[in-house]
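What follows is a single chain, given as C-alpha cells, in the form predicted alone.
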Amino acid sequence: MYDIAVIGKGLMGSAALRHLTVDFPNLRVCIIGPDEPENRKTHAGVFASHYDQGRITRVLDPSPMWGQMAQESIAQYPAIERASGIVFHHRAGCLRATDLPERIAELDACAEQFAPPHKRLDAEGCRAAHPYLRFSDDFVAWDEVGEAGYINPRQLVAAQLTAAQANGAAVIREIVAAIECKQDAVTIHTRQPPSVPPTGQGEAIRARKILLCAGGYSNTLLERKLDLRTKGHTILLAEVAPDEVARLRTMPSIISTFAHADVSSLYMLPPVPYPDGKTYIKLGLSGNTDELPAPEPFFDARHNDSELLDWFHTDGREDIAEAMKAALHRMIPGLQAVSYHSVPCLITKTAHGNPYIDSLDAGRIYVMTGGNGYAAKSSDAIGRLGAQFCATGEWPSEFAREDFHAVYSP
C-alpha cells in the first residue's frame, strides 16, 4: 500500500510527487497517469495540456498571488534541472505590453512588489529595444529579463518525474478509471492506455491518501462534482525558416493586452524548436476570451470525457486561428512564415480563479486542480502546497487557505 498516490501525471502532479519525495522521504508514494499519445487524432484515451514545447515564465503578473507563485517556482528551476539532468528553462525575457490604464496600474504595483529585473518602456522605448515589433504610441511595456522567458512543459514534467523516481517514487503509466474511498484506504482502479498492448484489466492500487491532479478530467472521478469550467483553447503555430529565426534571435516571450475588436489579449513565444524538426512562433488568446463574438467552447466533463476526446481530435477553432494570424502580422510586420497550423488545448477554470487545493473526503481524498491558464510557470509552487497539505493535513502558512478552497458545482 502507498502512503500517497498522486493521480494525474501533468505539471502540477509531477511537481507534487517530487516535493513529496524531498520533504517526506519516509513516505511511499506513486503517481498514476498515461504517457503522451503518439497520434492525437486517433488516440482514444485521456489527454493533457502540457504536450507542448513552450510556456511563458515570468514574475510580473496583475495578480500578486500568481506573481508570488511564479517567483517561488522560478527559484526552484535550477535545482530541478540539476536533480534530473534535464534542461527545460530558457531565459529569453518576457515583454508585457498594454495600452489599458487599469492594467498599467496593476502591473506597476506588481513590479514594485516583486522587483524582478526589468525596464519600464514607453512605445518609443519598445521600438528601440525590439525594432522588429510594432506598438502604438499609447503602449507601455515592462521588459522583464533575468529568469523570465519560457519553459518546455514536456521537459519540465520529465524533469520532475526523473528527480522523484531517483528519490524512490513509483510511476504507474495507466489511466485511472475510478476511485473508491473506504475507511482505511482509497482503492484506485486503473485501465491501460489504448496504445499499450492489453495484458489484463489494469490494477487495483491501494493508498492511504490520494492527491487528485487530473485537470479537466478531475470531475469524472469524483462523486460530488467541483465547480470547474473546462474550456477549449486554440493555439496557432507559425513555422519560421532559419533566416527568420536568426532575425528574431533576441525576441522575448510577449503578453500584450490592447483595445482591438477581434483580439484584445494575446500571448506569443519566440521561435521555439518542436519535435517535428521545425521551429514555430506560438500564439494563444489570453484574458477574457468569453467575450469573443463566438467564444471557444466549454465542456461538461462532470460525468464523462467524450466531449474532451472530440475536442482534442480537432485542430481547434479555425476562425480564432485566423484572428491570431492577423494579430501576429500586425505585431511583427514583414514576418516571413513558411506555414501555419492550429492545435487544441484545454484550460480548466475554477470559481475563484486560483487552483483548488483542498481536502474533500475525511482526509483521504485531496484535490489540486484548476490551472486557470496560468499554472505552467507556477506549477512547482502549486505542487509544493498540495504535497505538504496532503502529507500533513496542515495548511502552509504563507498563503491564505481560503484562496484555494474547493467550490462544489451547484
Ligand SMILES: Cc1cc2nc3c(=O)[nH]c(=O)nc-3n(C[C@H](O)[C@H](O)[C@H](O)COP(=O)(O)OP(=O)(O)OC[C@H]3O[C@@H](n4cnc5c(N)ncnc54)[C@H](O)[C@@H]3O)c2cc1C
Given for the second form:
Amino acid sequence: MYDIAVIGKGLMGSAALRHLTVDFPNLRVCIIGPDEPENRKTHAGVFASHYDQGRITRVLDPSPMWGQMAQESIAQYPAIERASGIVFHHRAGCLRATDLPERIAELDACAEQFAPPHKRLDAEGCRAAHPYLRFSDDFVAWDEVGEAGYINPRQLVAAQLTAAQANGAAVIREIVAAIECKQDAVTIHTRQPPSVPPTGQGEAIRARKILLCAGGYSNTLLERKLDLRTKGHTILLAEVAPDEVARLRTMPSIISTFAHADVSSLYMLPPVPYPDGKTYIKLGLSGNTDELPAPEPFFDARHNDSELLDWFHTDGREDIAEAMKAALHRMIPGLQAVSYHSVPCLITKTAHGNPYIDSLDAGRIYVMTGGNGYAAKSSDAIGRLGAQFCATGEWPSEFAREDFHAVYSP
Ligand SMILES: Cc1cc2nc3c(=O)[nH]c(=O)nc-3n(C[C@H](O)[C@H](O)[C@H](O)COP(=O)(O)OP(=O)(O)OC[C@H]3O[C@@H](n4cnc5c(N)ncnc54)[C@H](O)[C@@H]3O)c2cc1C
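Pass me the form predicted in complex with the ligand as well; I've looked at the form predicted alone already.
Every chain and every other molecule in the complex is listed next, the one we just looked at coming first.
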C-alpha cells in the first residue's frame, strides 16, 4: 500500500511527486498516468495540456498570486535541472505589451512588488529593442529579462519524474479508470493505455491518500463534480525557415493585450524547434474568444473522456487559427512563414481563477487542478503546496487557504 498515490503524470502531478520525495522521504509514493500518445489522431485514451515544446515563463502578471507562484517556481528551475540532468528552461526574455489602461496599472504594481529584471518601454522603445515587431503608438511594454523566456513542458515533466524516481518514487504508466474511497484506504482501478497490449483488467492499487491532478480530466474521476470550466483551445504553429530563425534570434516570448475587434489578447513564443525537425513560432489567444463567430467547445462538469477525445482528434478551430495568422502578420510585418497548421489543446478554468488545492473526502482524496491557462511555469510551486497539504493535512501558511478552495459544480 502506498502512503500517497498522485493521479495524473502532468505538470502539477509530477511537481507534487518530486516535492513529496524531497520533503517527506519516509513516505511511499507513486504517480499513475499514461505517457504521451504517439499518434494524436488515432489515440483512444486520455490527453494532456502539456504535450508541446514551449510554455511562456515570466514573473510579471496582473495577478499577484500568479506572480508569486511564478517567481517561486522559476527559482527552483536550476535545482530541478541539476537533479535530473534534463534542461527545460530557455532564457529568451518575455515582452508584455498592452494599450489598455487598467492592465498597465496592474503590471506596474506587479513590477514594483516582485521587481524582476525588466525595462518599461514606450512604443518607440519597443520598436528600438525589437525592430521586427510592430507596435502602435499607445503601447506600453515590460521587457522582462533574466529568467523569463519559455520552458519545454514535456522536458519539465520528464525532469520532475526523473528527480522523483531517483528519490524512490514509483511511476505507473496506466490510466485510472475509477477511484473507490473506503474508510481505511483508497482503491485505484487502472486500465492500460490503448497503445499497450492488453494483459488483463488492469491493476488495483491501494493508497492511504490520493492527490488527483488529472487536469481537464479530473471531473471524470470524481462522483461529486467540481466547478471546472474545461474549454477547447486552438494553437497556431507557423513554420519558419533557418534564415527567418536567424533574423528573429533575439525575439522574446510575447504576451499582448489590446483593444482589437477580433483578438483581444494573444501570446506568442519565439521560434522553437519541434520533434518533427521543424522550427515554429507558436501562437494562442489568451483572451476572450467568445466574440469570434463560433467559440471553441466548452465541456461541462459531467463531460466524459470520449467528448474530449473528439476535440483532440480535430485540428482545433480553423477560423480561430485564421484570426491568429492575421494577428501574427500584424505583429511581425514581413514574416516569411513556410507553412501553418493548428493543433487542439485544453484549458481548465476554476470558479475563482486560482488552482483548486483542497481535501475532498475525509482527508483521503486531495485535489490539485485548474491551471487556468497559466500553470505550466508555476507548476513547481503549485505542486509543493499540494504535496505539503496532502502529506500533512495542514495548509502551508504562506498562501491563504481560501484562495485555493475547491468549488463544487452547482
Ligand atoms: C495551448 C496551451 C498553451 C499554454 N501556454 C502556457 C504558457 O505559456 N505558460 C503557462 O504557464 N501555462 C500555459 N498553459 C497552461 C498549462 O499548460 C496548464 O496549466 C498545465 O498543463 C496544467 O497542468 P496540469 O498538471 O493540471 O494538467 P496536465 O499537464 O494536462 O496534466 C494532467 C495529466 O493527467 C493525466 N490524466 C488525465 N486523465 C487521467 C486518468 N484517468 N488517469 C491517469 N492520468 C490521467 C493526463 O495524461 C496528463 O498527463 C497553456 C496551456 C495550453 C493548452
